[in-house]
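Read the single chain below, which is given as structure tokens and is the form predicted alone.
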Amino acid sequence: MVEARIDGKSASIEAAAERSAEILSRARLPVIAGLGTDIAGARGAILLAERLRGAYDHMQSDKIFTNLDVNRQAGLMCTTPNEARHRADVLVFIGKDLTRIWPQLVERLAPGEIPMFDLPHEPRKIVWIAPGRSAAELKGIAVETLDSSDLHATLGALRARVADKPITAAKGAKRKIDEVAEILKKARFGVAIWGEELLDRLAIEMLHGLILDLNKSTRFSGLPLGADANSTGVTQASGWMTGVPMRTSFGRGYPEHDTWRFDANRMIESGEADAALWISAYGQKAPDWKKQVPLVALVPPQTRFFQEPQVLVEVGCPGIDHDGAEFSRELGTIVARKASHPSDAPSVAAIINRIAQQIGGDA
């Protein structure tokens, strides 16, 4: 049974709707925040903010930047799982834990075996850099290790050593570093694979400056592993709606983008924004806001939060309770999902249409 409550009483979704409509049409600034959802949802979201003359954000908006702000700057080559799986004869990881990232990484990348369209079809060089324990990951395949302590010196040192220039180091770690700058620079298709939360903007372009220096004598590009809850797929929602990514207010009667003045968690601490609309379908999780504002939320059942909100609505996850389309991590592009387990739990596009509906026409 589908359950909403207002106010902490079991209400209708009917009734649900109309005090969302009323909470968030009467605020100043609201904010829809979370945006944990597939692509209908992101879409239903960002046109009840513009009709709100409100802002809209993303949970995971600060690792999706790290990698954003750069391809804004500099520019970023990036490919897919299944080029880097058929073609790369050379994969490098950089930073621990990205199984914990993406857990299916070792089965959709099978470094192990020998590339598919690598026309010498010889076996491929594994290179991990900075690992932790994670290169232990890959049981019974040969991996080249670069230990490091400073990823951004580590980095531009490779960088230099690629490019035949000078280095400070002691001469092991010279070694080292030479040894692997050789794999990258024989390398006939190179791919880095890397997790946004462990690298920051400057590790990331230096990354990307080492991959312009491969490109001049042969073929190497990038994998962002990328974030969790659609992420990926809001943003490319948000970018063929408006022209730009999340963290963008429509106050003005147009989109404005600024990645600072419309991040959610500093509107709602500032007071700036007076109403939120928080969504997250993929997970139990809550807003950590200290501040408290009339909160609408959209949330899968038994999820917790500090403080219960005026209105709360349980939906279904996409692809589980109802059919979706959300970014496939594994195919790098959009995809349908049916529904594995269909329940009668409510998709949020379907909510926001209804409390849409109550403000004046559809999402």
Given for the second form:
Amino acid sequence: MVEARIDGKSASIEAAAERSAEILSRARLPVIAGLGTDIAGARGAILLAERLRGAYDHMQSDKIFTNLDVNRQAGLMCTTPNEARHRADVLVFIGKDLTRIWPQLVERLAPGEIPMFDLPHEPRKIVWIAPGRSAAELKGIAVETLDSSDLHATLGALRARVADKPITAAKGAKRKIDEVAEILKKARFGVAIWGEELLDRLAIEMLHGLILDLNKSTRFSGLPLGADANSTGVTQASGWMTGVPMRTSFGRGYPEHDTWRFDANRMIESGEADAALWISAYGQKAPDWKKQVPLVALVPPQTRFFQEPQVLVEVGCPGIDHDGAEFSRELGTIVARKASHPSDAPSVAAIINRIAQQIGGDA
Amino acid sequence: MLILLKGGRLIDPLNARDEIADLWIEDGRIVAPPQGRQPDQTHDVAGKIVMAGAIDIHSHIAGGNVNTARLLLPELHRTARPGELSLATAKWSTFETGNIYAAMGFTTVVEPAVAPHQALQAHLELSDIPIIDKATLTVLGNDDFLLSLLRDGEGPAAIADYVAATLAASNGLGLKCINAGGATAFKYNARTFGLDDVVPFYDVASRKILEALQRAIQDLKVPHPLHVHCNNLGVPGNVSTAIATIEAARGLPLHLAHLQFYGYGDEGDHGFSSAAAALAAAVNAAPNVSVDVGQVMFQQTVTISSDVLRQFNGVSSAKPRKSVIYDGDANGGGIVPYLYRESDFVNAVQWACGLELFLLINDPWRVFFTTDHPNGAPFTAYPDVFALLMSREARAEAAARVPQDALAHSTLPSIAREYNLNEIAIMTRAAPAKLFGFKDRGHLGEGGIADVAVYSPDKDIAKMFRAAHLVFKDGDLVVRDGRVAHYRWGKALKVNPGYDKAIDRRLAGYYERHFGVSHNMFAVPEHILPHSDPFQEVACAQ
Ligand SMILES: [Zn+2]
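I would like to compare: after the form predicted alone, may I see the structure of the form predicted together with the partner chain?
Full complex below, order starting with the chain above.
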């Protein structure tokens, strides 16, 4: 049975949609936040935001914009997990958090295997920069590790040595940097892999510069791991629908994008946004903000809130309860996932459609 | 509902008509004048020009690379005004794209570069383009599966089966080949790649890939011939590549995309010149070949191409200075923003070269109207291009503003030809329908779908084409005086050639081994797309 609650009491979906529409359309500036949903849900949410003249944001925006801001500033060279797996003769892992971000990393990139598209067909070289204890994940595979307490300094030094420029460092550290720089330069098709939590904008920009430099003489590319809750898929849908990513507002009737102004947490805490629709279909995640605002939540069962939502509808998970399109990290593209355990739990898109119908027309 | 467009000038080259006549529409179709019945709706279009809805054969409007460009360049498309319809003014959005095309009287647009692994995203994006019908060309020619078949000497049947299975999975209307083998060679650090260069690892020449795919399309009886993006795009002296590719067609059907970018000699002080006259002569002499132009116009744009090698070589000329170079599973792609400047010698040569090709290729049935949106110019520049084609005076005015030495090796100043409306209708309606095997559009004959554009003649040709007086999509009046009245949702047109399903089992095994997933992971299931019944099949020949 589908669960919906109004002010903590059981309600029908119809009543919940009606009450949600009231809350959201009464607000001066509502924000649709979380946005952990499939493409259909994101699509509905963005059209609803336009109708409400509200804003929309994603729970993983900080990580998405860490990369995207560098891309928008300086550009990007990137490849797919599959090319990394089958072609890269050098894999450079950066940071201790990679396998936490992507538990299937080692399985998918198979660093211990000989890359099948590599011409000489030799065992590949693995470098791990700032590995913490995670290099141990590569059981039985030879890894060149490069410890770093300051990624900016390490990446800067590497870039300098790749360009044959001098650096000042202790002898042992310098020799180590030189060894790694040599591996990078000798790569035929190297791939650097990084996450958006440990690396900040400056580190990513330095890495981009390093990759560009390496491509003057050989081939090298990057594989940023992105973030979860279909954040990359939602970024894509936002891009084609409005021209810009999330953190976008329709306050003036047309999409305006600003990563600071339309950060949902900031909008709520500052009082600029006076109601919220929170969406988290992939996990029992509640909003981070502490301020009390009228709240409609589309979440899985047993999600615990700091503040009880005025309206709560339990939704299914894309790819489990219902079919859905989402960005696949392992394939680096948007895919359709079939429901693994089809259920009656409604999709985010279906509930948003009900809310939109209450406001007039469908999303 | 019975609709009458009364007394307009009907220009319908497929039915050899150019006359003042009435046009009747009922239930979304063009019908014969009904005997003894009164129309429910009459539009007096006396003095107006009535054509079928236009068909754009090559415009990059959707898919991963296009969307990367959107996300890379927010500063180039800030939205600044609200619209009446959903997201209609959101700059460079899928919604705005449909609005602008419809306002110009375009009712079908083909997105020409969809990687099989990104087909779902492309179709999701196309689904969010209102009003118009769409289609995609699927890209092969740098994919490991095909190159392995060629290396292993497999016959044409296996290749045709693979092409058909890929078209079916990606819901493509036809097949495109982009710098055949070049993107793969780039992964092995090649920095140039010509027609007779060999792809490392596979030991297969570019020419062989091209011939194999051309043959597969012919064997499958897909109406649209192989759509080719040649090697050496943009390189001085590359006219020889284009002419060699025309010869490589061996008299069989082949479409060469954005030919302007291959119309370059290496003469003069800059080592760069227009070789359009020689290239046009080669096209004129090869009736099996069709081309589209890829006209350059002077403005800011962004180049979006699956020719990742060429895009990498263009990174240093990016403006603003940032690019994305993506080594994808097969072709990948590159996004390089670019500013075409009227005062720039090279850009002026490119501009002239495109116009020369339009004007020197004699047969309007074989030269197609494109800017390779957005590579030569955004499609919003189409009205200005029509004006240049239809007015020698407009060309002379524009030519006076460019560096005159850029025209020294060009024939443009001496060309008197002006396109007439009938030729415009051929190039943008009748010929595209023929090129893709559309029976139901591109003409105003009975039984055709009622995609109709009505224009108000104007001395200002660009103005006339920018805002159609009326546009009907499937008999539904969607545009009045350039303003979109409401949305409707078009179809994606696709082919479905038959093939031996044994290849599906082979592909299943291949995807399990190489990608660790089922081949189905790259499919485009209809029910995942937002509107019901999203596809329409275009028949392959029998
Ligand atoms: Zn193109």
